[in-house]
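Single chain ahead, by itself, as structure tokens, in the form predicted on its own.
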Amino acid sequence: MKVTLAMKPGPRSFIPIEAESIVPKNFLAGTDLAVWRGNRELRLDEVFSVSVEGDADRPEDVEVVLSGDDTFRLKRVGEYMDGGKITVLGDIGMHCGNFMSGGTIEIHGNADGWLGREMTGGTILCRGDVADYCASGYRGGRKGMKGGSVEVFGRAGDFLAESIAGGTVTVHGDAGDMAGAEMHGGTLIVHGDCRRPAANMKTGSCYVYGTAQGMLPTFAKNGTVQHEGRTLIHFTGDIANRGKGNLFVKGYKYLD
């Protein structure tokens, strides 16, 4: 079953559209769904041109395709998603994949903040860049992503995978400040550079294939290792958190 939601041209507005209803399982009962713009409830067909091909009995057999110039205004798409697939042919707004436990979200453009927030399973692929707090916990939360995988083919903003407790996050470009801060577990891989990685980590593994700028002095150097054909410097810590985590970097520069 393929559900195509093409956003209709509309008035320019700074108000995002709360679209947590857009998850594959909800379309098994039809397309009589609603989204919200501010305090106004809108039928799905008021915002999108809707088309459906085929049918399905399980969420795993449903694909939802989002298209249009304004998909960046859609928030919370895929929230609590547990199966099926969502394909975004452009950019997507904040909180995409919140608490996701299964299925696949593929974003062909960029993603705003909190992508994959506190997800427990499933797969998110972002072909562009992601903003801050990707795969992290929400403010005040003790744990971020707990399972599944997030792969970003562009760059990531600050606080990537903050408080991650499980799963794997891979960024093929650079990341911003505090990547992997407060790690409790899981794996973070940054192919480019980042700043102050794995600060206050307790457990888990963080790999930086580029340069760790502003390397914190509370990590203990522990020789070198081979990983994916690369020679990386192995650090343990963060000692400031009595941590037993592992940080592997290609190169590093301490804070001035």
Contents of the next structure:
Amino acid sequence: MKVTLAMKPGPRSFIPIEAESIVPKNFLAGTDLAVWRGNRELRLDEVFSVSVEGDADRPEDVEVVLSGDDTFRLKRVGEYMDGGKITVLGDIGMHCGNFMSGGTIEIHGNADGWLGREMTGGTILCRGDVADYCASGYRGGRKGMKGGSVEVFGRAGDFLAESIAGGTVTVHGDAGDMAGAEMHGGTLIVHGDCRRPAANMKTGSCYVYGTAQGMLPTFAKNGTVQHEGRTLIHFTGDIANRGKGNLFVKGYKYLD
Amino acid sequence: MIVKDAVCPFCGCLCDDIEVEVEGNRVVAVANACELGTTKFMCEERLKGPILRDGDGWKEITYDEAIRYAADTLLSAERPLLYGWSGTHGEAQCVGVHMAELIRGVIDNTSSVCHGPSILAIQEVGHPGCTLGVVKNRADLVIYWGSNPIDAHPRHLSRYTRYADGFFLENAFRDRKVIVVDIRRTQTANIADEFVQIKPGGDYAVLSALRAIVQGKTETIPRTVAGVTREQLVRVANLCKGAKFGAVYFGVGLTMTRGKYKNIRNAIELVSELSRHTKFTISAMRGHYNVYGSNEVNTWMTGYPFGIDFSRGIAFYNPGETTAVDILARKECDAALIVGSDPAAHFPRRCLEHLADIPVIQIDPYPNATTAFCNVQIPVAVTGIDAVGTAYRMDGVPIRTRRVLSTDYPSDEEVLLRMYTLMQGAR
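Following the display of the form predicted on its own, present the structure of the form predicted together with its partner chain.
Whole complex next, starting from this chain.
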């Protein structure tokens, strides 16, 4: 079954639309769903032109396609998703794929903050850039992403994979400040540069194929290793946190 | 007439030993207060009554008209923002939270642009803090980190630290060591026993290095960390470990620099590490006199300290998403109520551009930069001067402010209650 949700053009507005109802399994029972624009509850068809092709008995057979100029306003799309596919033909708002445990979300544009927050499984592909807190945890939470994979083909903002405890995050461009902060499991790979990676890490593996700017002084150098055709410098830490994590970098620069 | 033991409604110290001399319903002299507090007590540049924007000018309106305008505007909004709250008393803040829930808006206070990161860090790793009295009587080592109390909290040093003798310190100036950590040599650094000058953005690295040194892992630390030599870091760590009771006070120099709440988390974890060796505490140098109170009120009423979104009828909290700067910069609200704060003086230009595009109601005794952005301003009595109310000191101690003048201005609480009553009727 393919569900196409095309955002209806309307007066220019930036008030976010919370759309946690947009999850493949919800469409097995029809399209009588609601979303929230600010404090107003709206029917799905007040915001989108909805079309459905074919039918399905299980979430894995449902694909939801989102389109329109304002998809960046949509928050919480794919929250608690456990199967099927969501394709966003543009940008997506905050909290896309929160807590997802299965299925695939593909974003053709950029994703706003908290993409894949606390996800436990499934796959997220972002063809553009992601903002802060991609694959991270919630405020005060001890664990961020616990499973699944996130792949970003553009750049990532700050606090990428904060508190990651499992799964894999790959960013093909640069990442911002504090990538992998409070990491205690999982794997983070940044193909470009980033600042202060793996701050306060406990366990897990963080790879920076570019330069780690502002490298923290509390990582102990352990020589070099070969990794997928690259020679990387191996550190362990964060010793300030009695950590035994692994940080591999191509180059590094202290703020000395 | 001299009013004794008045409470200064300026900064988070909430000094409660102020003497205010009043003649003919005017404050003519203030004793014991610092320059900041004295100026607030003596300020007379207040609006006489509510004003409504009228083309390029203003016209005077009644309180009833202003309150009706505010209620109607906020009720019709899809995502109203209720911001400020640190410059008013707890009773008014309570009404604000009720109002935000009723109209399903977002309520945020100024801590989102000052010590909000401190709260985020506390939510991650807890808060080993204490009252100012404990520090005054016990601390033989005080660290000011990213804070310049001589300019921002002028009596903090004389009432609680550098110059304040305590029960266990007969001669504080001799027996109490003061360390200042900052990116530049401030006035406070000049009276410190040790000044640690950090390169901008280097606080986190220095805190991590100190944690490692306190654990005895000095050999891993490079020769310099963010401009600070390893020798000085070892000396500071030894001073801390050798203290009988240490207290860290940090300011926005730590909360609002690169890393934000991670800096505070690291500072708290350093204090936890030091507490394996001796007694150590850490507290925030809160700015506005009742910003702590706003966090308290919000937390006991909603579970969250600031940045609370009631759009869906339940409280949702996520700083960076539900905080005023982020909402305004993203143009995500369609009306705003500003209470006891001056965002136009502090917020980024992008936020102000949106503030200029939406209806704004301001409740504030004084004309300020935000006046230029509001449609209606409603003047009120000043808590601690012509209104009473409860405020929370920077260490979480509630203090009842006193009235030193009698005027006809309604209090924040009275104006907000009238607004709230109208809203209840409409809902």
